[in-house]
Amino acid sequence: MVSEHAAQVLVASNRGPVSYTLREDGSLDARRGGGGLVSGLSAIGRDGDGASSLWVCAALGDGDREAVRRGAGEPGVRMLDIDAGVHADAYNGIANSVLWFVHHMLYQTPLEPAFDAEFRRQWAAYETYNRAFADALAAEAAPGAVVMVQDYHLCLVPGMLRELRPDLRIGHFSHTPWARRRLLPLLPDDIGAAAAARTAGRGPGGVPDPALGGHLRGVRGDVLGAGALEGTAVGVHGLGADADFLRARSQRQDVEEWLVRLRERVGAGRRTVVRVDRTELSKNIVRGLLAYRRLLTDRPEWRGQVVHIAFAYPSRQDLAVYRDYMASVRRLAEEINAEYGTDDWQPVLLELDDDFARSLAAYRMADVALVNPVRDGMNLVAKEVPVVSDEGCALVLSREAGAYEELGEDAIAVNPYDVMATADALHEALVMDPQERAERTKRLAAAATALPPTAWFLDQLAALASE
């Protein structure tokens, strides 16, 4: 049954809008979140079309959980309180153990995967989740409307919602890049192919973006067919950064001072290698440290004038196999510290915890910023530091993140796992001309804000409304 209140635009992911933090006076603290789809969503009925919309996503902690239970939710959002023990078999066990590595190529396939009982029990798991926000979904939406399903942890949403919903248009966006073809079978047959379609199922002219974040390599014959499954259309949709936010933020106080601090660390006269990401496996940190040793190693002219600084803040500790990669960026970088370091200089300034202020300083002082994913569906990191680098910076790309569709013909082109190239390019930048760097910049960060995250939202929403 079709709610009473059936919106129009509806949009699900596994983490909502808003998140709500329990008080020790028994009081709920809302704190709303930002991105690209909250700024999106926001855009909606700005010209008076009356557009109503709802976001769907789960309760992921107590405070959200209680918040549910007391009816106390932000208008607008509806959160689904699905049980604790089938999320995180849903969330852990399928989507950031399995999906997440067949996406990125993370798999040391003569070791993993080994698809058990326990994957079934925790597949079974996915199941329920994505079946309660296709019943969600079909029970909010107004006839007609458009429904956009973010990410991987929904991939079964989209076909689920077809079966129950014929009439929406239903659009599925990936914020990963997504499966090459000869990945694919790793997944169980049955699995696989469900996958697949449950995937592409949508209502008449729903897009799709398997191609997560523009990831291009996704569209060129490795989409499953998409092509051919009647309805079906694949588009490209790559978030951009938010020049007007970044820009202003950048210029706040905290930022500045943070400024100071670093470039206290870093000494008078000395350039900066900089990179900023979450200690995530398809991030490649520790074969960006290796390459910049092996800048130190062949190109000695280099040993106490360069600096490189790591921000790599946690990423899902709660995996044994994050806590390992924790501890060898950790590791690495000790290494390279004592094997070159002076009473002077510390070549590597690697901070293992999350400082948004402190990754913006760092973004304005960059000469060359390092971004070498061995797979990623868009990376805005690539996009943020040109458009608030205070003197130009040299961006060291690798082509397999999805910027590189856009910003590669300013950027340094790396294969991610070519160490000694990766020094080369490192180089490379560093001693690019001062004016060139500064013209690449300016191109870089006109590509990187093409399309900022409303406009970007609204983007997919046309691309449904015109098939």
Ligand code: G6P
Contents of the next structure:
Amino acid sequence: MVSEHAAQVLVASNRGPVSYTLREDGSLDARRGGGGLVSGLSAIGRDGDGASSLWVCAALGDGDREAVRRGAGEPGVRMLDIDAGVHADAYNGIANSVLWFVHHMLYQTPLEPAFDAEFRRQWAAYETYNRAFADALAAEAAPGAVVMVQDYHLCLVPGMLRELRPDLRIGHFSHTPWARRRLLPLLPDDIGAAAAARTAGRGPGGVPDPALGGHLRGVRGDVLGAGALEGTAVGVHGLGADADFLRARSQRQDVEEWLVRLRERVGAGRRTVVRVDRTELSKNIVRGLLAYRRLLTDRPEWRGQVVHIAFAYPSRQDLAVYRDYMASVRRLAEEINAEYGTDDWQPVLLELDDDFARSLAAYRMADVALVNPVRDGMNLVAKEVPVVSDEGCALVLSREAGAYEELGEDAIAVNPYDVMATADALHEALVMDPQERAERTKRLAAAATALPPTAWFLDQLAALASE
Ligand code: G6P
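Can you return the structure of this protein in the form predicted together with the ligand rather than the form predicted alone?
Up next: the whole complex, starting with the chain shown before.
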């Protein structure tokens, strides 16, 4: 029952649940996205209890801006038409080039970061963009409503909103890992303190789930240690895979067709090592390829016997560092194919365009799933593969992925920086006994679906209500 918690729930995130493109004839095409928040929020009002929801998000492109101007938005969604230059500075300049780097430890510190006048200018844009959200939420929220602010794009919103509306219950959910203690102080003092100030609820409490291990539990100390506001409570809510949706979707015709095509490209009797990622700097795709190359170099028995299916979808292509990273991925895959490929065997099948049905087909046929991020908040791919897998799949999983806390026991753990150890882990995964692999996959799937999106969302509401 949602109404036990609040009559109105607001979600605030940079990217919203719908995006618009302008067709040539001038009409607008609306596309709804998926993901945990969309399914989670669908629970609100479902019981006929009169609870309502509103999603506040930013207009991201020309289509979105046009939709706002025409007042064409969908019910339950309010898009903010923030000045495009301000948004670009806040999103590309601060959120993706600074906060993402701090939380994922991506800086090469001998040279970067260098917080100069340009940074200060972009930070002012980040404040303006956060202020637009806080103002819109303060205007829309009913008395006592719950507001769930999402991610590093909107770090300043809880504090700003608390000042405008002390009556609201405010949560901030980080989908990324939280910067370790020594990292947040990289930021200039005034900014580090502001970025850490979260106002989750009132009073202490917020005890994380004791079932979770040290990695996630450590978050509490890191957040509070970083100078969060008095009265901040920290909880851990590990989003699980949406089993019902994934199982149904992965049996559809388009996925079956992809299965046939992929099997043909892999070749009869060969094993597969599968990875599916957005090409984010944190995903460690390059070291994954280096490990695969090491496997072929050190263990020639695998040549001609295994194919690495690597789907690396474009992400944040406005940033040169992301474009360069994608180019490195492509280059290395080509090198491996040139070095080891034969007339009837291509060692790496790399695809750089996004196709959900093709990803599900790869999940279904994977003998090994490689998930080796240098750091990751959760990593849903690690959770989705075991749920969808046809015949069981060995999971090679980075110790630095949030999902490791829940899946570590039945995965093969790797240090994401250790290419040699990752190559050994791939070998171990490839030779795992099929019976053991199937049993582990069953346990992985159970752990991966322990907190499906609706429960994940309602749990957060309950935690906020109990503060
Ligand atoms: C990743 C992160 C999320 C984040 C999202 C933003 O998936 O795990 O924490 O919200 O990126 O992606 P975007 O494409 O909007 O920059």
